[in-house]
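The form predicted on its own is given below as one chain in structure tokens.
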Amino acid sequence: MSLPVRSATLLALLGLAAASLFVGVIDMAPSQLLRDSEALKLIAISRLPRTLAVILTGASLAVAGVIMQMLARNRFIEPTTAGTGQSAALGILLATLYAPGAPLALKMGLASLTALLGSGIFLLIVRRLPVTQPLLVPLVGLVYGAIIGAGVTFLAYRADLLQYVSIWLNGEFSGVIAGRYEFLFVSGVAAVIAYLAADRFSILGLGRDASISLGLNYNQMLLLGLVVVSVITALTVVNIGMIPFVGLVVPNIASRLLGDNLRSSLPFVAASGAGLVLVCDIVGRIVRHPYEIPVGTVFGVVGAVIFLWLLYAKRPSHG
């Protein structure tokens, strides 16, 4: 990524983060921070944690999308269309039913395990699909995710937890305050691990035979990729809820602009994911002020439009 593009992306992200601090139910000007202790308290308890949560969620979901596409060797899937998000919701539902008093970290661990299992089964399924029909992969992913989601809804209905489950299925940041978002930093660590192993994931995307012939430990990298995707997805579902299309549209935009060099494009992917989710969260707070539209709903509309553009726009050449 060139220096001008990198600088422009960073400045845009900082500008959006600053705007996010001053948009909300309570109107507040930046000058109030110098003379109003209540304004400082509002920033520290609510606005800053929310902004950090949005940045961590957007960046890590976009990175998880890239890794998932490398694992499945298909650009039209992401964790929420491959059953990973629904599997994480199943895990947290089972923890709620059978161990309601368990610590949140334990529930997140169970959600990560079920997400890992769900992603692994999805990859086993798509390996049996003909490589000449790439569109079958996202279609199978949608059906697979819908089946798991239906199971989650059925269990929640039987246990009278439908309202509880709806929180995980539609992401929103209105409940994020200090003390309720810090686990998301773990997903940020997972995204950093993905960056450190970016070159290996690029080789992994060439397929099993090519990866082994180039000296890569294929099974080890496959497991690392599944763990990264599962941890990020589970932490996001438990703390925020599902936000569709982030892991699908952002990696495709980055690929069109910067090519397929994962180490070069991954910082742009993370920054763009954070920026897009920030924009949608701010729009959700403004459109029906002082009420809010969940960011999952706003991004669902925006992401669908971008996805249609990606389907029909001509892919540029990068030499």
Given for the second form:
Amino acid sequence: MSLPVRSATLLALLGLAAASLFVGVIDMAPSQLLRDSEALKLIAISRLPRTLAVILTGASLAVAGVIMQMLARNRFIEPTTAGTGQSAALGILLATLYAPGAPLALKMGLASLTALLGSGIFLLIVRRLPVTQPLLVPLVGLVYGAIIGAGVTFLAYRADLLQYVSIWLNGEFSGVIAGRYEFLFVSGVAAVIAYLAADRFSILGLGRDASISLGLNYNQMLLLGLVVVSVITALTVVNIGMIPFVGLVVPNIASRLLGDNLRSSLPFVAASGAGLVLVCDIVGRIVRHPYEIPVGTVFGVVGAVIFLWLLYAKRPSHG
Amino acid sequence: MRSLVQIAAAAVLFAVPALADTLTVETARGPAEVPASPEKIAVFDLSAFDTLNALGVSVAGSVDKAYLGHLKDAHEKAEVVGSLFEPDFEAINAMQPDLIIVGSRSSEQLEPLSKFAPTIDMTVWGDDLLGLAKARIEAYGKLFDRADKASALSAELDEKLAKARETVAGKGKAMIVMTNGPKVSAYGKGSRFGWLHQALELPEAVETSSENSHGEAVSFEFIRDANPDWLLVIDRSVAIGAEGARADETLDNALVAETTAWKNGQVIYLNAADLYIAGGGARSIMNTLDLLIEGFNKPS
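Next up, the form predicted in complex with the partner chain. The previous block was the form predicted on its own.
Below is the entire complex, every chain and molecule, led by the chain shown above.
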């Protein structure tokens, strides 16, 4: 990607991250950092963890969205509309019901596994759809995700866990403090792995026959992609909750601006994902200050508007 | 509105000859006419079940879970006729109760249940929770011919309330929070738990004007900033019988640790089932007041 775009994105992200550090219930000005040890403590315990959690979540969800779109060869899906998020929620729900005392890492492992299974089945279904009907894929994804979501709701209803489940279904960062978000670094690592394999994912997006004739180990890459998407989605759902639209709008904007060469566009995707989620989290903290609006709710509104714009705005051509 | 009044007036007029076997009680939807001294009753509200139990009225049918420890025995004797939200209409039909009582979570089922038996809505909710709770005690006393027991229970409640008010007076500001897994909501004066502030004249750590009965999502910074002298904690996952992240685990962190409440060990874990599931029941209210009296009296 071009240097101006790159530096502008980076600058915007840094500015938002700095703003995020100084938005909160307790009033704190940047100047206090130098002379006030309490302010430094607050940054270390509360503000920095929250900002890092938002960046990790936004960046990795956007990357997961791109990979999912490459795997399904369709621009209009993302992990929360392809059953991945719902499958992850199903995993945690099962863990909560049958092994409530299990450590968090184990629950996340189970959620990742069910997410993997859920998105794998989705890809098997999608493969049978006619390629001439691109809108069928997101439609099938919505139906499929809704069916799994209905299963989750049913189980939760039977176990009186409906409001508990809503924690996972609507993402928010209000509970993030030092010691309660570090697992998200794993999803950051998953996003980096996706970046390292970016070229191969670009080829994967050309389809099975094309990738095999170009010498790609198709099934291996498909599995790697599924694992990356599932791990990122499961970790986000368990720790933060679902944030809709991130994996949908960010990759689409990136594709408009930079094309589909993932090696050059993935850093932009990650940075824009992080930036957009930062904006929404800051808005959620300000609107009803000192109370909070969940980031999932704010992004639902913002994301829907961007998505409509993407659908109706004219697509620029690039070579 | 006028037609309602007319119907009510007509009902009262026509009811006069039948006065021997029906009587009028005050419900959440105004006065209602019900059969006097019903024998077989089905109850879809645990506040109501709690108060009836305290008055020694036996309940023939109720919801699938007891939730409250002190209702366990009475609940075991009752037949299951649905859940807190949904009646099992076939079970109700088979039971043929003389009277059905709904409230809060089940109050929307009043209409469908009325087809099976006389049904009254005895919801206890809102700012004047204690006043309503006492009105219900009185109504049940009249309905089940236990006026003496009812006024004794009412007096006991008043006494406990006066003691609690005295105990918390001058001991600082409090904040009511409810944990749901890893997340925390704060409940102000206008909320479903706001009666604790109002009836006990317990000052709030943060003045709220909010009427949101479901509380507000807050960060731990919010609790640190409010710096309450007392934290009153309700663990929702315990209220519904689920295991998971516990309230003390959720709150045990560097930010909450800086509040006066945490430093002085002035954190009171309230019984979630009493407060959240059966908030308006006579015994539940008294249990909650007992926990507060005990908590505020503990030397710190």
